[in-house]
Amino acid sequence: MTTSSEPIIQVNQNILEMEYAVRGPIPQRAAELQREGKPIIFCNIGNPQALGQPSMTYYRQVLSLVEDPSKIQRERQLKQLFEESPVSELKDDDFISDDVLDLSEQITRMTKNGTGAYTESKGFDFIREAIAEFIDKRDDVEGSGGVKSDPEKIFLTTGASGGVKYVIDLLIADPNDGIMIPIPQYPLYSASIKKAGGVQVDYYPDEDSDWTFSRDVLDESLDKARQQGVMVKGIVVINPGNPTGAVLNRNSIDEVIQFAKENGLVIIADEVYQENIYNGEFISFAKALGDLKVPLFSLHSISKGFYGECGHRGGYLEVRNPPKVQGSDLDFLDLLLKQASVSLCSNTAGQLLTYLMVSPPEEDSHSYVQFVQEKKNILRDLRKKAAIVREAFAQMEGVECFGETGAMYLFPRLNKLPEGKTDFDYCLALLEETGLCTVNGSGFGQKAGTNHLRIAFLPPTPLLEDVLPRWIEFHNRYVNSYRTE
C-alpha cells in the first residue's frame, strides 16, 4: 500500500514507452542551457523559420487577407487614394499587388464561410481539386499517359504527420501486425507504430552505396519478421530521406513497388521534402506506380520545401488503390473519412497554405517575379549551407557522409569515438561545449556498431561559419583525448 498523498494512475504502456529523439533528452538539455543564458543553435529539427528563414511574401499576404477580408477593399482604397495624390511618392511596389488582392477575394468566395468555420472533414473541395491538378502536372500525367489523381481520394491533414497516424492506426489491427520502416528513420514512424500497438520491422538501406537498397534487403527483413510471427502490412519509404537526406533513384523506387505488389503490402510514401533536392531528380511513387494495383498513401506538407511553414501544420494525404476492409463492405477511404470526421477537419490556415503551395502565382502576374526570386534564394542558401557543413566534415577525423544532399539534413557517420562513448555522449558534449544542438544517430536507429548524428543545415551562414570551426576543434580533440579508466 502506498503512503504517498499524490494520486497514481495506470496509463497506456505504449505511450509510456514511446520515444521521439528530435525532442528528446539532448534538445531538452539545450532548452535548459538556453534558459541559463547560453547561446544555443538548434539544429535538432527541420524548423526553418525558427532559424531565420523568411516566410514567402506571397503566402503571407494572401493568408492575412483571407483571414481578414475587410483589408482587401481597404488596400484597394488606399492604393487609389495615393495614386490620385499629387504629393505621393509611393509606387505600385509599396502596395499589395492586384493579383494577390484578386486571388484573396476568390479564395474568400470559395471558402463560403471564411476561415473560422469548420470545413468538410476531407478539407475544402477546391483545395483538394488544386492538389490533384498539382500532382498531375508534377508527374506529367498528360504527357506520360499516367493515372490521374482523384480529389475524392485526397485528405487535407494536420501536417503530413496527421496522415501518417491515420494510416498506421488503421493498419495495426493486432499486436503482431507490423510495418516496415527504413533504418535510420524519422521517429514519427517508430512512435506511431508503438502507440498503435504494432511491430516495427526494420530494413537497412546501404549507407556506403548512398543509402540505396536492393530487393535482397527488403526480402531479408520481411522473411525475418515472418519467421517471428509478424504479419507485415506495409512499408514506409521516405524520399528524400530523413534523417539521411538521401534521394532515391528510380531503381530503388521500382524495387519497393514490385516488392509490395508481390507481398500484398501497402506503401506509405513520405515525400514532404520533394522540393528539397539540390542535385538529382525527384520521382514520385505515384508516377512510378502507374496503373499497378498497389495501395499507395502519399504524403506532402507545407512544413518543408522552400516555404518552411511548420507552425501552420498543413499537408495532404493522397490515396491510390485503397484496399477493401476485411469483414466489411467498406474500403480504406471510408475509414480514413471516419477518422478525419472525429477531428472534424484540419485547421483552415494550414489548408489555405497547402492550396498556395500547390498553386504558385501565374507567370504573367505581378507577384510571380518576387515569388520565384524568394524561392531561388532560399533553395540556393540551403544548398550552400549544406556544402559548408559537408566541407567541415572533411576536417573532422573519422567522419564520413554519404548520399546526395536532399531534405534539410546531413547524417554523418562517426567512425572514431573513444572506447565506451556513444553518439549520444558525443552530441551531449558537443552541445555543452559549443551550443550546437544536434540529434544522436541512435535516436533514428542505425546499424549495430555504427555511430551517427543528424544536423539540420538551417542556421544562417554567418552562424554556421562561426560554430563550425569550434565544432571541428571540439571533434578532433574529443575523439583523441577521452579515455575510459
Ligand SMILES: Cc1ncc(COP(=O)(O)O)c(C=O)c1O
Second form
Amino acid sequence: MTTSSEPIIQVNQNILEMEYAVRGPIPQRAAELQREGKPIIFCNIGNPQALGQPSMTYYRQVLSLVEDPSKIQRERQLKQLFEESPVSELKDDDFISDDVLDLSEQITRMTKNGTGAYTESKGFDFIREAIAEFIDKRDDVEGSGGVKSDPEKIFLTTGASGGVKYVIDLLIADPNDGIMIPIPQYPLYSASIKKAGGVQVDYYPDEDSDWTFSRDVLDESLDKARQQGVMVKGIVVINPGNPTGAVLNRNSIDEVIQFAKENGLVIIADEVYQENIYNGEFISFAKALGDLKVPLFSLHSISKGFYGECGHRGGYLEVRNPPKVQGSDLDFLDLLLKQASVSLCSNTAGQLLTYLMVSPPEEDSHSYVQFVQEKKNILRDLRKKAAIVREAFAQMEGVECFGETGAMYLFPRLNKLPEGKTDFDYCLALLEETGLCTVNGSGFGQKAGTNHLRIAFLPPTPLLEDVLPRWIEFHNRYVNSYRTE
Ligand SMILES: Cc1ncc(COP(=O)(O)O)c(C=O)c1O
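Form predicted in complex with this ligand, following the form predicted on its own:
Everything in the complex follows now, all chains and molecules, and the chain you saw is the first one.
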C-alpha cells in the first residue's frame, strides 16, 4: 500500500519516451527568457503568422462571413446604402466585394447546418470534391492522361498531422513493424512511430549532393532493417523537405515509387510545402505514380505555403490504391473512416480554409488581383529572407548549407564546433546570447559525427537584419573560443 499523498500512475511508455524537438528544451528555455523580459526571435517552428506573416484577405473575409452569415446580408445593405448616398471618406474598395459575398452565401448553403455542427467524418462532401478537382488540375491529369483523384478517397484532417497519425497507427500492427523515414526528418514521424509502438527505420539522403538519394541508400536501409527482423511496411518522403528544404527531382521520386513497388511498401508523401518552392518545380507523388498500383497516402495542409493558417488546423489526406486489410473484407479506406469517425470530424474552420486553399478566386473576379498580389508578396518575401540568411552563413566559419531553398527552413551544417560541444550546446548558447531560437540538428536526426541547426526563415526582414550580424559575431567567437591547444 502506498503512503504517499501524491497519486502515482503508470503511463504509456511510448508517450513517455516520445520526443518533439521543435517544442523541446531550447524553445522551452526561449519561452522562459521571454517571460524574464528578453526579446526572443522564434525561428524554431514554421508558424508564419506568429512571426508577422499577414493572413490572406480573401480567406479571412470568406471564413468570417461563413462563420456569421448574418453579416453577408448586412454587408449587402451597407453597400447599397453607400451606392445610394456615397460618403466621401469611403471608397468602393472599402466594402467586401460581391464575389466574396456570393461565395460566402454559396458555401453557407453547402454547409447546410452551418459551421457549428459536426460534419461527415471525412469532412464536407463539397470540399472533398473541390480537393479532387484541385489535384487533377495541379497534376494536369487531363493533359497528361493521368489518373483522376477520387473524392471518396479524400479525408479532411486536423492539419496534415492528423492524417499522418491515422496512417501510422494503421500500419504499425506489431512492435516489429517499421516505417522508413528520411534522416533528418520532421519529428512528427519519429514521434508518431514511437507512440504507435513501431520501429523507426532511417534512410539517409546525401547532404553533399543536395539531399538527393539513390536507390542504394533505400536498399541499404531496408536490408539492414530486415536483417534485424523488422517488417518494413512503408516509406515516408517529405517533399519539399523539412528540415532540409530540399526539393525532390523526378528521378528521386521515381526511385522511391519503384522501390516501394518492388518491396511491397506503402508511400506516405508529405507535400505540405508544395507552394514553398522558390526555384524549380513541384512534382507530386500522385502525378509520378500514374496508374502504378502502389498504395499512396499524400498529405497537404493549410499551415504552410503562402496561407500560413497553422492555428486553424486544416489539411487533407488523399489515398490511392488503398491496400486490403489482412484477414478481413475491409480495406484501408474503411479503417481510415473508422478512425475519423471516432474523432467525429475535423474542425469546420480548418475544412473551410482547405476549401479556399484549393479554390482560389477566379481570374475574372474582383478579388483575384488582390489575392495574387498578396500571394506574390508573401512568397517573394520568404525567398528574400532565405537569401539573407544564406548570405550570413557565408560569413560564418565552417558553415555549409546544401540544396536549393524550399519549404521555410535552412539546415546548415556546423563543421567547426569546438571539441566536446554539440549542436544542442551551440543552439542554447546562441539563444542565450542573441535571443535567436533555432533547433539543434540532433532534434531531427542527422548522420553520426555531423552537427546542424534548423532555422525557420520567417521573421520580418528588419528583425533578421538586426540579429544576423550578432549571430555571425557569436558564431565566429564560439567556434574559436573553446579550442584546446
Ligand atoms: C513536413 C511537415 N509535415 C507536417 C507538418 C504538420 O503540419 P500541420 O500543421 O498541417 O499539422 C509540418 C509542420 O511543420 C511539417 O513541417
